[in-house]
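As a starting point, one isolated chain is supplied in structure tokens, in the form predicted on its own.
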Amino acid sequence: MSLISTILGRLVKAVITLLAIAVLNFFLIHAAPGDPAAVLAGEAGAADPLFIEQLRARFGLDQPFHIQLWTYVKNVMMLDLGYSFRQGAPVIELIADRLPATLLLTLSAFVISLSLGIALGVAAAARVGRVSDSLLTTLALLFYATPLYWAALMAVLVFSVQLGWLPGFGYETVGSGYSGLARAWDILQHLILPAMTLGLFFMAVYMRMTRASMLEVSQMDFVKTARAKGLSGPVIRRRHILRNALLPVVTLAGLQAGQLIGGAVLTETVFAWPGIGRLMFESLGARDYNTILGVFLVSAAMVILFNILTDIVYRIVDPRIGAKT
């Protein structure tokens, strides 16, 4: 099968799969307790019945549920996301405003735990029982033992706070003013704590999975054949062993990468970064439906994007599998 009928192939399943989170997500939002108009109310000082059941007629929550549940899928398949009563604006707008800086942040993290963990994975792997492994070893496993959101307050505290060598929250620097590499500079250094504190924790999966899977290549008969051929070890260890441990890792990178985005909710939240992640944590306590699940979809959206975009990369790593398939 060719890689464009692969491709074709994988985005009418995603499609699929989307239009079915959608529904599920719609009735697990609506079994939740609270009511977004008795919300609006309260904040509006004015929480008589008159002016929440008009609350509720002008946003459709006063229809019945399967009516509302088709109004929300038919317009889903319209690309419309509906309108959030809290914010008083479209839903898509509100994400695509926060989505560059969600994206930023998750490619960032993910760039940080893959590269550094195969680094440290292969050279964890190339001394293997010497102590410089266990400390690999020992590193990767406390990184992973640590709450992701206690390690982000310890990086605020001790980086920010108490050396002061970076910014410890926000997007950029209000009111700076900066624009050009001026502006990408003071973002770079906003964005290095939450990148490392997201990167670091996923960091010592790869390094773990690297080092194991590289072990095990390297007993193999093609790995012992080249060695009796007189190649050098690192030779060795590139062209042989790495290529065909990726493989593994590649399947776990891309798993993975959608929970970057579930990490990313509490890393947004320390960090104060504007992203769809802050974004979701604002709109629960407001209980606003549809900001949501125009969350929810775009997140679903991204992790299936990630999962195709990690088939496309297993067959270049590996092209027997195309030939399989």
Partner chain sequence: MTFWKRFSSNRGAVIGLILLIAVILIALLAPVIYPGGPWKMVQRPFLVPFTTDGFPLGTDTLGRDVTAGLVHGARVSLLVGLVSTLMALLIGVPLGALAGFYGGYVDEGAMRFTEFFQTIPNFALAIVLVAILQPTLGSITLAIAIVSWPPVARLVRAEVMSLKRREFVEAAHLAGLSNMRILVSEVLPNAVSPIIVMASLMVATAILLESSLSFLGLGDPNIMSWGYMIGAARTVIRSAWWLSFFPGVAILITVLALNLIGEGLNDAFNPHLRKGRT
Contents of the next structure:
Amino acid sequence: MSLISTILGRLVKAVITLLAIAVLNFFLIHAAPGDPAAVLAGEAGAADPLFIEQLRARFGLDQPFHIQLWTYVKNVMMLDLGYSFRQGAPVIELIADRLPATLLLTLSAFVISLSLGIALGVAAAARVGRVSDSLLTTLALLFYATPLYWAALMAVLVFSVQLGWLPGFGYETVGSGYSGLARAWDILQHLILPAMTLGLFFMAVYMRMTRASMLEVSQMDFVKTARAKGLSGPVIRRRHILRNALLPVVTLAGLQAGQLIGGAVLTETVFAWPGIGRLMFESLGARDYNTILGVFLVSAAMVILFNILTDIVYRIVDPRIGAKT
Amino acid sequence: MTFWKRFSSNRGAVIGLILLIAVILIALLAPVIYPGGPWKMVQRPFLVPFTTDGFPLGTDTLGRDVTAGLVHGARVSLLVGLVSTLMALLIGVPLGALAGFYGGYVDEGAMRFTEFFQTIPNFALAIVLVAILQPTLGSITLAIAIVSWPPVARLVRAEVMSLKRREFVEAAHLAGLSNMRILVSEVLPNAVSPIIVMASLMVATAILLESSLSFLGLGDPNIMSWGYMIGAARTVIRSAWWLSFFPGVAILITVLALNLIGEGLNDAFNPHLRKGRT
Amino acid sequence: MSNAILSIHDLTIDLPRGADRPHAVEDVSFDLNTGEILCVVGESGSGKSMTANALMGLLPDGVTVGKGRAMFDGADVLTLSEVKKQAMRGARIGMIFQEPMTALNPLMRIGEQIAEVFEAHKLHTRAERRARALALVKEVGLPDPEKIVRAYPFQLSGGQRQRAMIAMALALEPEILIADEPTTALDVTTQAQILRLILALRDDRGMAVMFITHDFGVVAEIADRVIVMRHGLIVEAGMAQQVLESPQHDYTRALLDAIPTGKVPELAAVHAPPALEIRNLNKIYRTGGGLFRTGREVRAVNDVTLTIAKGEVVGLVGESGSGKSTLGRAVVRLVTPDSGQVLVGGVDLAALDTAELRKQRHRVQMVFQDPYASLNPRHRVLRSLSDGPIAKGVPKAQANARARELLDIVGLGADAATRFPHEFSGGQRQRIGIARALAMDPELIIADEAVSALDVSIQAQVLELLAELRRKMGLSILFITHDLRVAAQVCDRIAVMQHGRLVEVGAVRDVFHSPKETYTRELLAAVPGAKWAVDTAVTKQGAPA
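Compare with the form predicted on its own: the form predicted in complex with the partner chain:
Starting with the chain above, the whole complex follows.
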């Protein structure tokens, strides 16, 4: 299969998945206790029966069930994710507003965790059985067991409150009037702690995976062939072991994208990072279901997009995929 | 070497087991140690740890004993972790087994379904489920189970697919045994070890998920949990660090113990795959 | 010897603590001479591969050289520094391995992997390396060299990959080539080609070859000298002809005797009603296919018709991919054929529905290839043997008694019933597999490569058991094998399969001595040591029994 037809196939699947999530959302609204109209209105409209009645008409909630479903899904597909009465704005606008911050955070965390994880995994595998390896694996084990939000809180406590090295709150210094490079620098400083804490867990995951995979691949026959050729250790590690060992790591990284988004809800909550995760948290308290479900849908869309990207990367790295069947 | 010998030769696994037994004991004995429960205000608020006898870990914003909270919180963590994992196994094992064993359209359908659930960001789905169903112990457990089963299904499917091509399974077909009997008595028993390993790691993940939900305020309001304690203390982190610190350590220890046990089980089940340890 | 290029003295290789013996090889001494092919022969665990790995400095973790020297060009290769070893590997001693699939890096093009040898030794420019890789690909006889250098390993066949491996090993014209079972994973015709290639390259380049194998047929084909190893010791050494014709050591003799020879049994033609009738059987595999493309079709079984008489053993031979396994599986309905009939005792197994099939399953039973996968590791042997009969309706006590009786018959003793499979060796497990098949009282047994995974000496024992059971019980057997020598030993008739079709069916004697089809002739010619086997067969037959 060519790359283009693969991407096309994946896109078709992505649209189907999104449709399915929209349907799921619809059923969730109806599963919530109480009147769906009240659910859609959130707390804000709960008091006003007339308002609820208007909503009912507007969302076709007086219509038969399948028509309601159709209306809902059609709206979602046209990017109408409903209206947040709590925030007084269409959900899609709220999300669009917050999305860049989340993208910045999650992508930074992803890059940090993947590059550090692979580097440390390679280092540990190269020193297998020695003290430095045990140290690294123990650290990874610890990070792997640490609740993300707690790590975030402790990072704030240590690096922001105690040491005062980095800001522990927000996206940029409010009212600083920075622009251009100065602003970028300011944002970067704010980014470090959230991105590091979000990346920490995943770094541990990738490190363990890389280490195990490196050790496994280094037992394979073709590594022996490479040694029989007279290649040096570093070349064998880089060209033969690492390249093959990275395949499962890439697969895992693709699968983990969803968890990164989930982690963003926690990290953004702790650091008051103005992304869609924080938006979700705020909406939880306000029972703003429209926004919650909207964020859910958009984050799923992000994950799907990301999975397509990893698929493409995988095909580039591994010549066997796509040619085999 | 016996299984137990292999397991106990792994130092980490033994430490994990001891830690877990300690946490289980604490959870079981909570009503005995702190019969008054975790909600009672017993001292003045913001009591600093290690300063007052009887309140070694201090008190929280409302003067509740942090130690009592930790001890009672262990119950929720373990309960939710265990029950949600069992539920996830109940969904994932049959689904994966049928998909792997029968292949074809059954497999196609089951795997599309699994893939769908795996694509959805699982923590976000858990949040949505708990928010919509209202936070109770039941809805939290259910939500965690719903987001945790897909890896089980995939694992079991892969195991069954590889096992069903083994010659002993083909021999069972030739012996005239029924498909169900072959699946249940020939195939699945040979897939038990990886399932057990995964389950022990899933309990750990479930505990993290539960605590994360509670942290966001999506915990059962009637039950004290570690995540709730941290969430409630989040805003006072600058003045009362211990309120978030100790519950976090409790989660860390429990999750770490389970992960160590999982790794130990994995090594003990696959003695030939042990690498990098001496 | 004066022209020894490599002299090994008292080599001892230590195994890690906890292994089943302290040394992989012990006090091994031998010379390798310029321009000769030295075959190191032994069964699994004899230490032959370890010796080769020690020379290359490629011993697995935990395995170390205990003592000894291996003198090559005035230096001991066992004690060279890692840097010097690196300089030596590939440049002065080349090596090829058993599994050409896994021995190549799946992510690198063939050309890159060959050119890498020059890079490792800092020779030539990039363009020159590429040109030389291309020249090497041509030299080892790979078709369409321009395409091959750009191909990835998965795009090549097994034989092509082994040629690519040889190209790599020979890139720097090493004085010594170590070949570790390089043809074991290949089909006979491919094996014959690779052996010819190695012979030709040796003649052209005058290099010394240390050729490790378990197969005396291969020895007869290419060896100048032979070393026979057992349990880490050299038990016999000598010129190839001498060892083959008059082996001195009992073990060598046992190994040679164990080899199924070209000896053709004279068996009376069987005029009994058929145990199995296959009529116009077809099975097509469709691979790939999907949303955007159509799949490929492989006719695994193409209009096959074959009859096996009661009490007859028919050998089904062919190379991998010939469809012989699919045919066997279609007969037992592990594979459902697309069309055609499989008549056993008047029942067409191919036409039965699932429920009806389950009741008729007992008519045909199978003995499988892999003794380690063919028994459920979690069930005691008794259960593996009695589950089937009990499901068939035999009372439990009777089924259990019969199971014990059968275990006794196959030479394991009734006590074996209460043990688990892991307590048995490969050969013993194969006996259990035979007992399991017999427990169902089948009208026909399919033996699918039933002895292929065993060492020759064990192989001989299992074949003997089959022959004995057949005499006693009058079994009808469809014996599927890639090994013509084995087929010749146990079968009455031979069916040769190629590309899903039966190309020739006939009495063993006719097929072996006067094959009608070109393919059969090719196949027979490719059998390693074919000529030698026929010669020995003559001498053996001539000798008084």
